[in-house]
There are 2 protein chains.
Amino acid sequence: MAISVDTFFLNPHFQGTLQSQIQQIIAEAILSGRFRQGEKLPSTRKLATHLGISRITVTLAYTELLANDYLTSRGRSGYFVSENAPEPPSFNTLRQTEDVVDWSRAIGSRYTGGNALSKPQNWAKYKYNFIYGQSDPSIFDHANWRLCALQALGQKDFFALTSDYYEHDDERLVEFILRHSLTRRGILARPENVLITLGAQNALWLTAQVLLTQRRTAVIEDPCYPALRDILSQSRCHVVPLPVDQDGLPPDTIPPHSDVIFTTPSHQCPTTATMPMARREALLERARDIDALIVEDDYEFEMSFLKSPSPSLKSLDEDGRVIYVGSFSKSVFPGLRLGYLVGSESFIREARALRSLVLRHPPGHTMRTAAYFLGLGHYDALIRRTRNEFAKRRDVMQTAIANFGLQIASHETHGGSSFWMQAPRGTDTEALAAKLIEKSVLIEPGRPFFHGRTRPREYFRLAYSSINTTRIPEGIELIAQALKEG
Amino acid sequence: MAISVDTFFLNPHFQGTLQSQIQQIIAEAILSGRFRQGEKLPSTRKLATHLGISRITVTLAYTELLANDYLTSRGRSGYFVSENAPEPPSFNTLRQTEDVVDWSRAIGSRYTGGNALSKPQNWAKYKYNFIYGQSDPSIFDHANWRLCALQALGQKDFFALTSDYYEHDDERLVEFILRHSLTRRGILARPENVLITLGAQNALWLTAQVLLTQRRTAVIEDPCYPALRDILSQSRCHVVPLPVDQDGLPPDTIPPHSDVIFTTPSHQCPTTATMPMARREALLERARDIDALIVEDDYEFEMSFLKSPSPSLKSLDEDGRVIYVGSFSKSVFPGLRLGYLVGSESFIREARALRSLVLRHPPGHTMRTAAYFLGLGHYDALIRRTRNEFAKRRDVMQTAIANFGLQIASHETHGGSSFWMQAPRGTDTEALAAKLIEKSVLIEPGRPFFHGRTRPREYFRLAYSSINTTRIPEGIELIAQALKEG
């Protein structure tokens, strides 16, 4: 039987080549059972003027579709597929019916109904886009990060590839971790001293699972990430919120049974302010003499570009008691999914025993990528890069931001990539970025970052990460807009 | 100042090109410190006899580290360490010291002693490789994993490569699972019913953290995969171990009061039985009748290739009480940490918050190219050459066994990639194992896939996946000599 051309239809929406979408089709149709074994495929002649494109494009996709053996060719008479096709099954797939499991009862922990923020998965279509966090590929380098890509990807580094790493990390990684990012931050540490983690959040959870239980007590930051208390919440562990000030986390504040600290001194989440010196030394004698951890998130420490940034808390560390997270998916982008935790071995022994446990290793194609782009001098270039773009930005912004009487909640900041905004007394930022998106305007209301009950609601942040200079004028006169009209 | 010709030195175990790796030597001498800004580079003529390469590689070298900004051109007078190259830091980096913290009561919960295998990390440097669960470069397709990710780092994946994707997957990876890969194993599924995962072992994990806790019931096959005993003692669940006899897991031992059982029906691991129809039936009938889930972890059905695979348990499922695990990190390579869980609405929704807090997600990058691999055919291609060599070296492997006189523990199988095998009464696989690796034979000891204090110590795993065909009798020789001489 031969099939007919009028089953091919291009998808005007399908992303690749018009070869590799050819092939698709007819790969798909023989994996359903739509063709079968020995049927004889439309001549490329037929197909290309169906289709309304090249002839040598369907002869590519044929040919590859020959070496992959879903199709023979039988000389003059023209190509079928072949005997050796893979056969869909043979028997039936079950209709779907009511679940007779009752899941109310068959669920032994839930996890939804988290604090984690969320934002439209089609944010890039926006026209203003204040919201924190993604990549702009305007800033990002695209052509060397290919290339590391590739290069990861070569003979050379087939094992690298493909190796179950089991407990292990990409060697070549965590040497440039101890060489580059760490000396920059005034820590020496060795191998065993880091862990490479599926980003900074995975270095969270590793860390709030190996260090804290039930009968333990977590300092946080209020406001804060709101994922670290989706995180402390799962570990059961007593959690005490403390409010920041204009320089971070108040060391005097933290109640002397507490076992763990977290804290953001480069870049406080999302205040943005940065720990001076001196708080810095009063926040490390403070654990000292409470004898607690301190779990220091290095928060775009990268972005210090209004001032240099400060010794890292993990550098001015006698005792062994900081925990630093590091991380590059937000200098890089946060689809990667890497970072790092560095502490002592005895710790990070733990955290590697339950990584292990929970997801064996980061990918070895996404390790051996980023050890290529670091080795290479080009994540120094892109940081300094994004750095000049950003201060750039930031100086739009706060010239827009007082053009358009908002008002700044947070001052003091060495740089960073946002603005932590209070609106008027009494605003909803909720119901304001609900009003917004309808502008095409993207903020982040500031709610989901506070601890408790009564959470402020005239918070938002205001971040410059992703949008382009020449917009942000009009963004922040559209959100001055919608404040004035309450 | 110049630098001198002097510093620099060739590394010849460097993995890359000579002029990445002259471009990695300057770069990590800006960034330590020993390179200053303002001072001058040796010429490239210069260099290049030094180093005894060709000028245009230095000269390559030096062109992009202009590029990106770590060296300067003053016209006819050379290369220079620019201005604005990255700064080494100006505090000092601590030296180690002995830390003051008490980790044996710092840390709340301990990971480490768990079962987990492992394996030298040079095992393929080994010349009679039995072991399990690593890539074969000379099966793998290479050449089309390393296109498909080339496309999957082109300009038209730029928000695929680099968005945070939050609790969302790739949505086109999702799809082929569901039109591909589930319809072969009989399964009717929806978006909503899948979540991709860093692999099987963490769809395991999140299954184990959702469904069980201290208060119930998990049954296991004896013997089984080592990390799964490891995550649910993680859970704190009651764990019951039933022996798998020549057919896997028999359903009349099931205790009443068991709640989720997990086995893997396809090719027990580590026996390699295949659940026959009528049992999959029962141990359904079992489930139901007891109210229980079952975990089907579908390991290693696509190597069937002795007979055609048995439907799916989620196939024969029609009260939703199945969840199935799928993995590609054992069919494409294990480094690439990609599996997926299938199944019911609410199970899904309660395991991807949990992913979610734990991770995010897997990194956009290998969906992507996983689900052009699977798109474009790849994938079924490499199934199919993988299962074509496996037979061929299962029957040289079948013979060896034969002619040396040793002992196959498991006869009925379908397929697979390795032989559970039995070794005279009284022998301690372990020592074997110790004592082959000096005659590069590498083997797994089967003690660590038991349950319990008493746990054999004669049985033992022969895996063909990363063995060249020609070296199996001679390896297999070995084998038997080690077990004649005790």
Contents of the next structure:
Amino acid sequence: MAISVDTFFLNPHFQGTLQSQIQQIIAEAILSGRFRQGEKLPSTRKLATHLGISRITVTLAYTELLANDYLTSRGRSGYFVSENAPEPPSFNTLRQTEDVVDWSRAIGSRYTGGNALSKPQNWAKYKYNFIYGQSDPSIFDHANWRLCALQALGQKDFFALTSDYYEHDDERLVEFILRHSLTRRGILARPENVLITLGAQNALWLTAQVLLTQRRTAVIEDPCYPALRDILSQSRCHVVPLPVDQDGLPPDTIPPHSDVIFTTPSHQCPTTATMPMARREALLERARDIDALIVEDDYEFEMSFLKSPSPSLKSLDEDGRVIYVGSFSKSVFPGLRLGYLVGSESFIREARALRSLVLRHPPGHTMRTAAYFLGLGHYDALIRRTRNEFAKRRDVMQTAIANFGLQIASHETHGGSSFWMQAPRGTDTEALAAKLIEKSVLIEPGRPFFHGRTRPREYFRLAYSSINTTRIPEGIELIAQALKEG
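Structure of the form predicted alone, given the form predicted together with a further copy of the same chain:
The following holds one chain only.
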């Protein structure tokens, strides 16, 4: 039986080449049982004409499926579904089961209902996208990243790609972190002091699990990164939120019974405040006095384009009490999900053992691709390009904010990629965000960043990491209009 050409159609939203889409259409049809063994496919010419594409594209797709034994060729008769093609599962013996489990009792720990920020998956389609932390394709060096990914797929890196690292990490990536990333922050470390993680959030989770118990107390900034608060709530430790000011976390407010202090000194999340040198020293002294540990989340230190970045807490630490969290997810692209922990060898040993129980190790190909991208100088070029572009966007946004009468809640003096804003008293920025979506404007309400039941609703965050400079003034004007309308 011949398969009708009318069963083929192209998806305009498919992420990939035409060749890969045709391969996927046929493979999925075989795996689902729609195309059966021995059935004849349309000729390459007929299918190409039907889809309005090049015949060579169809031929290449058929050839790839032939090599994978999904198809077979019979001389001049054409292409057929191979007798060796995977057979679809038989569902005749399966029946719909009734779920009689009482999941309200069966679930021992709940992880839903937290403070995670919600961002539309199709954020890039919005005209005025002020969402934080997303990559801009006009800035990212896709060509060199692709070349590094191909290089990491080469025969020379076969074992880096395919091996089970057990508890270990990619040596090239660790070497770059030791020789370049950490030295720029004034940190000297050995390989035994570094652990690769799946981003900063994974690093914070590992740290909380290793250091905190139900009897220990963690200090967090208020407002803070919402996921950190959720992580700490799952550890069941005592959490003490401390309000931040224009200089970040005030050391003199830290209670004496604190065990672990979480802070973002380079760019406080989300206010963007940078902790001055005197306060950094005071924070270290306070931690020393009460024998507490400090977890320094040093995200976005690369984006200090207004002034040189301040020394990291870890570089000032003489007691080994600071655990440093770094990440490439903000500086390269968020989907990379690569970060690292730096700390005393005893701590890293435990964090490494815990990581191996949960995810073994980050993917080898991802680590080696990142190592090439960093080591070949592409990363530094990307950072320079990003800083220059962010500086332009910041100037345009700051001018637009002033022109349209909006209020900046915290003035960052080093750079970053966002503004922390304050709407008029009584404004519900969650309702404002919902209203602005209708005008193709995306903002981030500030309520999830705060701790407690009565959280402020008038704050919001505006990022300029992925919005075109020419669209910033018009987007700010729409926000100002929505605020006036109430």
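Quick caveat, the model's predicted, so the values are computed rather than measured. Numbering follows the first chain given and starts at 1.
- Looking at 107, 48, 69, 181, the entry at the hinge of the rigid-part motion between the two forms is 107, while the rest lie more than 12 positions from any hinge.
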